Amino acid sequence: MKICVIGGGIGGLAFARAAALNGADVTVLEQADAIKEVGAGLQISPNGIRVIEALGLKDEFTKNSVKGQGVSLRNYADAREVAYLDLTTLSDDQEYHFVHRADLVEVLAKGARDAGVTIRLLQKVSEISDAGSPHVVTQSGDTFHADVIVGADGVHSVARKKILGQTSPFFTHQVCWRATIPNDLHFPAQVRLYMGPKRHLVCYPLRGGELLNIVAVQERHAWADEGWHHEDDPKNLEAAFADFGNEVHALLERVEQVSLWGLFRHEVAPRWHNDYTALLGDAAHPTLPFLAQGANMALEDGWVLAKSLGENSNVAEALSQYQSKRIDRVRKVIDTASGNAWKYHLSFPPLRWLAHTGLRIVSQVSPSKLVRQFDWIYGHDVIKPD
C-alpha cells in the first residue's frame, strides 16, 4: 500500500512509522525546511506512552523526557497547595512523562526513517485530487500519487477542507501564552497549576529538569490570532498575572521570549475520511489545552489508523473503521477539556473558596480519588486487540 502523509508532526510521524512497520510504502510531506517543532512542553499520559512503546521508541523517548511525579493544584495569590494528584499511585504499567515537543518529534522522525519512511521537506501541499487516481500536488508543482492520503496537517488542514469544505471556528475569549525558562528555581518533577480569577498558569520541568515549561491562559474579549508562533512582549504576560503571588512572579520575571495565541473551538469533524483520504490529530479534532491530551489523541489516532489499514485491504472500509473506533472517545475527551477552564478560573470568591475547600478535603481524605477520575483516559489501550 502506498501512503502519502501530509504533515511531519507528532501524529503524522507516529502513523508513518506504524504503517511502515506494517509493510506500507510511506512518504511524509513536510512544508518546513527541517523536521522540527518550535515551542515547548507536552504531557504524555499512559495512553500515549503505550503507543510510543508499541512503536518501539519507549527507551529513546524516556531518555528525552521527565517522569512526572504529581500534579499540584495551587491558589493563585499565595501559591498554597489546594490539592495534590500523586502520579506515582498510577498502576504499575502506567507512566506519565513531560517532554519538549521538539524532542518527541525528533524521536518519532528518526523512528519513521529507520522504518523506511521517506520524509520530503519544503513540500507545501496546495491540492488533493482524485482525478485519474488519488494524488497530492504541492505549490512547487510536484505530484505524489498514493493509495491513501493522510491529512496530519493541523487545524488549517488542506485535507480537512477537501473533505468538509470551509469550516468556521469561534474564538473562546481566551488567550494563551507559552514560554520556557531555565529551571534555576529547582522545581520538582510535577505539574504546578496556579488557579486564579479568569486565569490560570501551568508549569512543569523538561529536559532532565533543566528547563521549565510555562503555559498561561487568560479570559478576555480582545481577540488574538490562532497559531503558536505569534511573539508577544513578556511584560504583557507579567501584567496579566500581576496579582498572582511571588512564586509566579519569580517564574515570569525570568521569561525573555514568549508566544501568544487565541484559543479557538473547532468542531470535531463529522466525517474524518472520503474514499482515499483520512484526517488525523488536530486536522480531525483540535482540542483546547485544558486536559493535556492533544498529543496523546494524535498518537492514538496514528496507531488505530495504521492498524485499520493493515487489517483491511479495502481502503474505504478501513478508513470508516478507523473513524468509528475513534470518534466517540475523541469527542468525550474534547468535551471534557472544553469544560475544564471554568474549574481553574473561578472568579466569585465564595465559590472559589468552596471549590478549593472541597478539593483540599478530597485530597486529604481520599487522595487516590483525584487520580482515579482520569482512569477512563489513562487506562484506554489502543494497542490491545479488539
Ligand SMILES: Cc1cc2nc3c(=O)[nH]c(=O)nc-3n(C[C@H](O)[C@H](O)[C@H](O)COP(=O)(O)OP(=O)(O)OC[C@H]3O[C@@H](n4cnc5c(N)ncnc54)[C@H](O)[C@@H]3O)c2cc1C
Contents of the next structure:
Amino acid sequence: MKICVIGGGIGGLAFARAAALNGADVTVLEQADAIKEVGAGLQISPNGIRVIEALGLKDEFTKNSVKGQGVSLRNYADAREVAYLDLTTLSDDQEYHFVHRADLVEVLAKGARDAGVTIRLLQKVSEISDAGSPHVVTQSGDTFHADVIVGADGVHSVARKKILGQTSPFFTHQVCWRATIPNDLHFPAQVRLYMGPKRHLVCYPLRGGELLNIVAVQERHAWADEGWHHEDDPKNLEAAFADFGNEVHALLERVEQVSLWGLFRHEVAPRWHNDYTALLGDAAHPTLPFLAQGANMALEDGWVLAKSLGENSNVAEALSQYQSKRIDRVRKVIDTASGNAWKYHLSFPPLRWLAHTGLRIVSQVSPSKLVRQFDWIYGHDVIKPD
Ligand SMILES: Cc1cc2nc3c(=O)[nH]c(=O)nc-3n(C[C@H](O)[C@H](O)[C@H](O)COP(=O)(O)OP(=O)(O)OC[C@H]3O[C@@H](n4cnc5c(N)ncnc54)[C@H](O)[C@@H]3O)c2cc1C
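Compare with the form predicted on its own: the form predicted together with the named molecule:
And the full complex, kicking off with our chain again.
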C-alpha cells in the first residue's frame, strides 16, 4: 500500500512509522525546511506513552524526557497549593513524562526513517485531487500519487478542506505565551499550575530538568494579528501576570524570548475521511491545551489508523473503521479540555474560594480520587487487541 502523509508533526510521524512497520510504502511531505521545534514542552500521559512504547521508541524517548511525579494546583496570588495530584500513585504500567516537542519529533522522525519512511522537506501541499488517481500537489507543482492520503497537517489542514469544504478555525478568546528558561530555580519534576482570574500559568521541567517550560494563558476578547503565533516582548507577559505572586515573578523575570499564540480551534470534524483520504490529530480535532491531550490524541489516532489500514485491504472500509474507533473518545476528551478553562480561570472571588476549598478538601481527604478521575483518559489502551 502506498501512503502519502501530509505533515511531519507528532501524529504524522507516529502514523508513518506504524504504517511502515506494517509493510506500507510511506512518504511524509513536510512544509518546513527541517523537522524542527514549534512551541516548547509537551506532557505525554500514559495513553500516549503506550503508543511510543508500541512503536519501539520508548528508550529513545525517555533519554531526554522527565518522568513527572505530580501536578500541583496553586492559587495565583500567594502560590499556596490548592490540590496535589500524585502521579506516583498511577498504576505500575502508567508513566507520565514531560518532553521538549523538538525531542519528541526527532525521536519519531528517526524512528520513521529507520522503518523505511521517506521524509521530504520543503513540500507544502496545496491540493488533494482524485483526477485520474488520488494524488497531492505541492505549491512548487510536484505531484505525489498514493493509494491513501493522510492529512496530519494541523489546525490549518488542506486535507480537512478537501473532506469538509472550506471552514476556518475560530478564535477561542484565549491566547498563550510559551517560553523556556534555565531551571536554576531547581523546580521539581512536577507540573505547577497557578490559577488566577481569567488567566493561568503552567510550568514544568524539561530535558532531564535543565530547562523549565512555561505556558501562560490569558482570556482575551480579540486576536487581530496575522498568523497565529508571534514573537512577543517578555515585558508584555510580565505585565499580564503582574498580580501573580513572587513564585511566578521569579519565573517570568528570567524569560528572555517568548512566543504569543492565539488559540484557534475547529469543532471535531463530523467526518474524518473520504474513500482514500483520512484526517488525524489537530487536522481532525484541534483542542485547547487545558488537558494536555492534543499530542496524545494524535499519537493514538496514528496508531489506530495504521492498524485499521494494516488489517483491512479495502481502504474505504479501513478509514471508516478508524473514524468509528476514535470519534467518541476524542469528542469526550476535547469537551473535558474546554471545560477546564472555566475551572482554572474563575474570576468571582467567592466562587473561586468555594471551588478551591472543595478541591483542597478532596485533595486532603481522598487524594487518590483526584488522579483516578483521569483513569478513562490515561488507562485507555489503543494497542490492546479488540
Ligand atoms: C500551548 C500549547 C501547549 C500544548 N501542550 C500539550 C501537552 O502538554 N500535551 C499534549 O498532548 N498536547 C499539547 N498541545 C497540543 C499539541 O501540540 C498538538 O495537539 C499536537 O502537536 C498535534 O499534532 P499533529 O501531528 O496533529 O499536528 P502538528 O504537530 O501541529 O503537526 C502538523 C505538521 O504539518 C505540517 N504542515 C501543515 N500544513 C502543511 C502543508 N500544507 N503541507 C505540508 N506540511 C504541512 C506542519 O508544518 C507541522 O509539522 C499543546 C498545544 C499548545 C498550543
